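Have a look below at one chain only, the form predicted on its own, in structure tokens format.
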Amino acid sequence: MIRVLFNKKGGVGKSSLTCNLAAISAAKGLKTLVIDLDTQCNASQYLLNSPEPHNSLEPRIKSLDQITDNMAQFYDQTITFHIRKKPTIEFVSPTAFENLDIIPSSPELDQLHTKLESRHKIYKLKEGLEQLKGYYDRIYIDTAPALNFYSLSALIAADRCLIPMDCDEFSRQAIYNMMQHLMEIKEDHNPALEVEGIIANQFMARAKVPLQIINELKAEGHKVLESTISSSVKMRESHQVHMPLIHLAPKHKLTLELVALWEEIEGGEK
């Protein structure tokens, strides 16, 4: 199962949700891979840059300086013909967490963007991930806040799309626009793609507007997941120590909300 977290609007928590859902998946015993397609490399730093052991976890990778730009190399091989093509599994880096691996991103992806588009390499990620069948039970793809070459590649490769949103009017308008793009991608490139649901992230349960927006989206027929994710400083602490919440604070309210979200999407798994 390949899931992509996508929203053209920034600041909605795609990287945080990607890494935490993947970490929960791994903690539940599923062999899980994160693919970072955002040139900001937030997911890569979150999962790979843990400088100290924590809670008896022994990081195998101490610093981002010790990893190669695997995703850039992966895509570079799609436009370079004289080098030996490596299997996709060779671009995977282990994390400090059992059952959780990552293909890290790189700022160099920006430089490859035009070359890849000009050579019509939009299906290369899908082809590469076909090689990983049998290695991983779940794959989560983090994307940039844009419908660019890489996010389109991810949507073509994925089985399911999760859409994080913060519950304001700008986010709702972005949802309308994005749903049209997703319908076109499904029709033109990936008939198997399903919108698994909209995630209400940074949700304020006591505020009137977020609940109103969620109810209106549901009434319009959009699939909004029942599990909501609160805003909490604990997520920022998790970023700072590079430790997903399932390991940092397994009993915290925010962690329990993330676990409930994971259980909801996995409950729909067939």
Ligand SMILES: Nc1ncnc2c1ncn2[C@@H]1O[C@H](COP(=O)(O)OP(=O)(O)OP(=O)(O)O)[C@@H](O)[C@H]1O
Second form
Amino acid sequence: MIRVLFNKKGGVGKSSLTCNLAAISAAKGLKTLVIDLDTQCNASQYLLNSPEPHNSLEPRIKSLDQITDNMAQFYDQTITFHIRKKPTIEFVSPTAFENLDIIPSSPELDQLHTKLESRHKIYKLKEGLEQLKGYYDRIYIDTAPALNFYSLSALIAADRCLIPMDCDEFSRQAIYNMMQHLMEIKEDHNPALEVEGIIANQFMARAKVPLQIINELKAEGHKVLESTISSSVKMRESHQVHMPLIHLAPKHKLTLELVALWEEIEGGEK
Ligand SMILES: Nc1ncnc2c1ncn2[C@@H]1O[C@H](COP(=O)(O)OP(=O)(O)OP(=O)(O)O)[C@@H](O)[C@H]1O
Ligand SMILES: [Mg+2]
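The form predicted on its own done, now the form predicted together with the ligand:
Up next: the whole complex, starting with the chain shown before.
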């Protein structure tokens, strides 16, 4: 099962939710991989550079800078001929958390995308991920706030799309615009793509406008997930110590909401 978190609007919680849902999945015993396709590298920074090595017997990767296996290398080999093509699994790095691996992003992806586009490499991610089916139960892809080459590749490779939103008027407009794109991608490239739902992040239950926006989106037939995620400084604290909330504060309200969200999307999945 491959999920992509996507919203063209920036700062809505894509990276935070990708990493935390993936960490919950891993903590529940599912072999889970995060793929970071955003050159800001936020998900990579969050899940790597961990201050606490998980297993002292194994030298754990501590810094993103020390990792050379990343998405830029994965893509680079698709346009470099006469070299041995490495299987996708060789680009994976472990994190400090059990069952949780990552293929980190790299700023070099910015330089590569024109070449990739001109050589029609939009399906390479899908092909690459096919190889990982036997290794991972769940794959979560974090994307940049744009419908660029990489996010389009992710939407072509994924089974499901989750759309985090902050519940304001600009976000609502972004949702309409995005739904149109998603329908086109489904029709032209990936008929199996399912919009799993909109996630109300940093939701203020007591304020009038967010609830109104959610209710209106629902009334218009958009799938909005029932679980909402409130705003808490714990999220920033979790980024700062590079530890997803399920490990940092398993009993915290925000963590419980994230677990409820994970349970809602997992439903009866195997
Ligand atoms: N539930 C939350 N509570 C408090 N802060 C949050 C929450 N979700 C996200 N944030 C904060 O909002 C900011 C943006 O979050 P994040 O980076 O996950 O969004 P994004 O959609 O990935 O952004 P970008 O579009 O730049 O990639 C971060 O500073 C993060 O700490
Ligand atoms: Mg992000």
